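The chain that follows stands alone, in the form predicted on its own, written as structure tokens.
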Amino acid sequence: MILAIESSCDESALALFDPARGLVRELVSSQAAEHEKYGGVVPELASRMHLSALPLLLEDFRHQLPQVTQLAVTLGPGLLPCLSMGVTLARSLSLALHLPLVGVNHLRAHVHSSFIAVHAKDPAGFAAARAALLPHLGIVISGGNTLLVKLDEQLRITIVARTVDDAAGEAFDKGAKLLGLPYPGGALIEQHAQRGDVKKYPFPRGIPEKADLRMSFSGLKTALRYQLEKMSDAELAVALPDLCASYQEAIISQLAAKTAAALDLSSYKSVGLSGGVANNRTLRTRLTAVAQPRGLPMLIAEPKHCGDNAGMIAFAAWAEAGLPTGAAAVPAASLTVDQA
């Protein structure tokens, strides 16, 4: 079994996963609630939070380790003073208990997690089911990343798009700042965007020509920093439904345009959505209805794996290094994404 370790942000997390059954045990540790404060996240702060919190989850897998075979651990992208704690108690982890230790791409793993729940439905039939559903367009959006990716028939990925500046759940939580919402604020704008008319405030789109596979950002940010600018204390409470509706449909019709145009260009067996800004219920909503016309199945996450997890990376070291069921250890491999 692989235990798995995370630590890339504000989230500790560890996770066991067994090839034969799928994931056993996952435990994370939020520390929204502390950086909240601050109106994001500070990395040092973060760090000691991980320093602490990742020795009492450990404890909680104390005896399940003399089941482990295998040891995983993010190695990026993410906040270095906070991978650099997952990453030392993982490489203590491997010298005390001489276990292998492989080093996975938090991107990457995104990717796969859209696949957790297709290995979970039949461990021993995955590699067929998986094969069956590549090549398979990823989409990867978190508070950082903004992507578009080709997993292959070799498990290649590839970046199909990217955002050139901000990334969508930048755009929602910068976004919420201006508005006067609390941090984290994507689901907040999520959550008054119900009540509200998606028509009201045109904003703009980043980088509107369809055989343009680029996605921007900032500039919505700005126009909605002008509209406020206009507008008294008194007179946003009244609009705030309406902002959060029209700014999250310029974020969600942007993501659905780029993807639909993706997928025109190319051949797919099926698409996938994986990252935090995927437990958006109306992004869920507007992909599903982008790929499902065109015969494809659409792969989401499980909520619990779109924000940082260590399933994903239990899964991933596992998909990544193509083992068999019952298989003893993952390589080291290079779990980096390509360039297209």
Ligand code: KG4
Contents of the next structure:
Amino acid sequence: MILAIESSCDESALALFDPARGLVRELVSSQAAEHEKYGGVVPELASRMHLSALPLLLEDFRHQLPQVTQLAVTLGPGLLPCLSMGVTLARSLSLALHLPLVGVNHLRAHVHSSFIAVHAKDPAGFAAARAALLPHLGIVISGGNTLLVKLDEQLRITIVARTVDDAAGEAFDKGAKLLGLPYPGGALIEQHAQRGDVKKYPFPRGIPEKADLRMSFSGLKTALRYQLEKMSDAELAVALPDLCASYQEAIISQLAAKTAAALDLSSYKSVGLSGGVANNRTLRTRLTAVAQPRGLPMLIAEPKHCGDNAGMIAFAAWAEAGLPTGAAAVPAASLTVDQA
Ligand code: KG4
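Counterpart to the form predicted on its own, namely the form predicted together with the named molecule:
Shown next: the complete complex, the earlier chain at its head.
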């Protein structure tokens, strides 16, 4: 059984994974309400909150600790003061309980999170089921990263495409801030967009050339700012649903176009969607509509595994077991993922 610890940003989380049964217990303590007051995550405050939350979560796993045979912890990427809280707890547990400890890359864990449901369906048949789904195009869209990656038959991860500036989640959050919505605003933009017209405002779609897989979201944010400068507060209040719908559409149509282009450039057996922005229902539907006509199964991470969570860390530690570790054994393109 693997006990995993996650503390890379503003969620403290612990999870227990049993390879024969799946994720048996997952706890998350979110600090979002605290950081909302400051309009973003305050690293020093987040770190202090991990310091108090992690031991409380661990207390909840106390009676299961004798069954644990392996520890896993998020090593990065993330906020250093936050990561160090989880790593310190994991190292202490490893020393006290004489258990092996493995460090997990948070972004690689997002890629593997699309396969948690495949494992849950048939734990004993997972290796064969996963092999039939590789090579896999993983779409990882979070507050800090926007990546299309290839997970190959040897479980190597290479970057296929990424944003040249802001991440898609960042575009949602910065757009929401300009619109006067609280942080993190992605889900609120989705909510208002439901009643709006996606064609009302022609916001830019990043890099339009089909052969160029790079994504760009910073021009979109600037276009929204210029649009808002032309509007009074009263006009903004009336136009909010249309602004949200058009803004969301500009993000989603770019992600869908680059996913389609990536699928046409290389051969894949499945597509995955994960990361916080994968909670967006319109995005889920649109990317499924890109994968399915090409005969590719769409593996979408469950909502509880989209944001930061320890379940995906425990699962990735197991899913990657046996892979060579250490920078020298990791292909160069994968190193970029490690450093993103
Ligand atoms: O970075 P991330 O994977 O994990 C957490 O820190 O929990 O996800 C956070 C990002 C934020 O940018 C947030 O606005 C975005 O995910 N997000 C959404 C939605 N839910 C969360 N973006 C668009 N639509 C949503 N429904």
